[in-house]
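Presented as structure tokens, the chain that follows is alone, the form predicted on its own.
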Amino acid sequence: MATWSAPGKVFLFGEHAVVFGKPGIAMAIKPRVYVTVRKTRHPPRVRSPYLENCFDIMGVNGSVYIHSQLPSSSGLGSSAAVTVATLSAINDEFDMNYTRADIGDMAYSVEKKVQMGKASLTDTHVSSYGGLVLIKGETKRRLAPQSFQLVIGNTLVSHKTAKLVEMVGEFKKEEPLVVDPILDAIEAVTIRSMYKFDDMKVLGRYMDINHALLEALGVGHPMLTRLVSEARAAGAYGAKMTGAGGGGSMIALCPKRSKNKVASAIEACGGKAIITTIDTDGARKERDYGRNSNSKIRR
């Protein structure tokens, strides 16, 4: 039996920006997915298309166990940490002495066909390597490690990257003139936050302008907005949605004293909050985790 873990991740900046090729910044963060893989002559029928893809790729079967910290369809890189951890797994289970690089370029193949190609590369190199990563293109570029203090806001509204995506590209087909100057902004705001990563109320600055834009591009959501002028009012520096929108998560920047309070006036609206900072391990094997849990097998 392997139990490997893997890492979810938060946009700090340039969600859907980096679509169109501009950068982003994105970070792993600590909750993790959790998953334990082992040898069976007869193995269960694997039902998630993420799992059976990761079985597949690898040219195996085995029975898998899940455990998992981060909330599926909240804009926080779940299925990508699942997919992750799964083939780290594998590859130890089986012996199969793939390398990072590799796991993490089989995890994007696997997302990109269970989402018939909108997969992002940003969610499974984050959850692979962790910390903070500049992306661009197909340029990922590792930054100094921050210690950011944030509180993740779950608005506990599910979303569908791929639809939001594509009706910011439609947007943008139809009013290039509109999006195109908000988009540039997106990138500049991105730019101007590396500077600014020892200074955290002009970086909360940022963060409430890049929500703005994202807002600009209509992939808001009443329930984002509370809990983003919630989180400000609490005391955050600054305060935004993560990923694609439409519901999902947000991030608030916090001075350390008022974590606690940003999380229960999250909580106090309807949101689920989650306190955390960087995590810079990446996909890491764990301990016979599957065994001592109250982890699912899943069939």
Second form
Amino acid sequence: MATWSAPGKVFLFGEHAVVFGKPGIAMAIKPRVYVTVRKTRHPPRVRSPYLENCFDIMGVNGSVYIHSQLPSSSGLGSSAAVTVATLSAINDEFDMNYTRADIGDMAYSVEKKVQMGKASLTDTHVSSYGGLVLIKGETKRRLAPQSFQLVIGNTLVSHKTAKLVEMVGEFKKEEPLVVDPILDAIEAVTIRSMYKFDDMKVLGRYMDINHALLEALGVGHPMLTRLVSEARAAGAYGAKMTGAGGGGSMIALCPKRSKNKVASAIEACGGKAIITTIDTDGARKERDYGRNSNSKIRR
Ligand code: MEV
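Could you give the coordinates for the form predicted in complex with ligand MEV, as opposed to the form predicted on its own above?
In what comes next, the whole complex appears, and the chain from above leads the way.
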């Protein structure tokens, strides 16, 4: 049997704008999905379309056990993490020799198939490699890891990423004169943020601006507005929704000393808080039960 894990992700800047070729910055976060795969002669029927497609693409069959620290449908990339960890565990258990890049590509194909062509390249890439990534179109550049102190607030309002992306696309088609400058402003904030990674106050302000611009695109939600305002009032440098919006999650950039206070403020409004930082590992092999095998996945 082989157990692998893969991290979730947050967008620090640039979500939605990335869909139109603008830059975005995403970061892998500590909560992970753990997947154990075992060769079995008579594997039980796998019910999740993600898992089914993982076994299909690898051309094998096995049993699978999942333990997730990531809530699903919350904008934190849980389906990508499940897919990346499952493919990595299959790769290991069945002695295949796929690289990390291969796993990332296959994970994207699986997500695309299950999500009917609308998957995010960012989610599978960040989950495979970990760290901080600048995305622009098809290109992804690893940025130097930063120890941003984050509190994530899950609104517990589920959302449909594909629908929100489509909505913004429609808005842009109908009102290019209004929407294009908003996307340009998101791009400006994303680019400027990279010059300010060491200045939390300015970075927090950029997050506030990015949140307002996303609201202007129409992807806000009253619960996101509430959690963002409460997090700021509790001492965050800045806060914004993360991912597609319309529910899902928000992030607050915090001084270390305020993290608990910000988390309590989020929970007091009915959100679910996760205190976290960057995860630089990406997909990784977890302790396996007795069998002495080294990682079979290559970077
Ligand atoms: C969703 O997590 C982020 C979006 O920008 C979509 C995408 O990048 O695929 C809304």
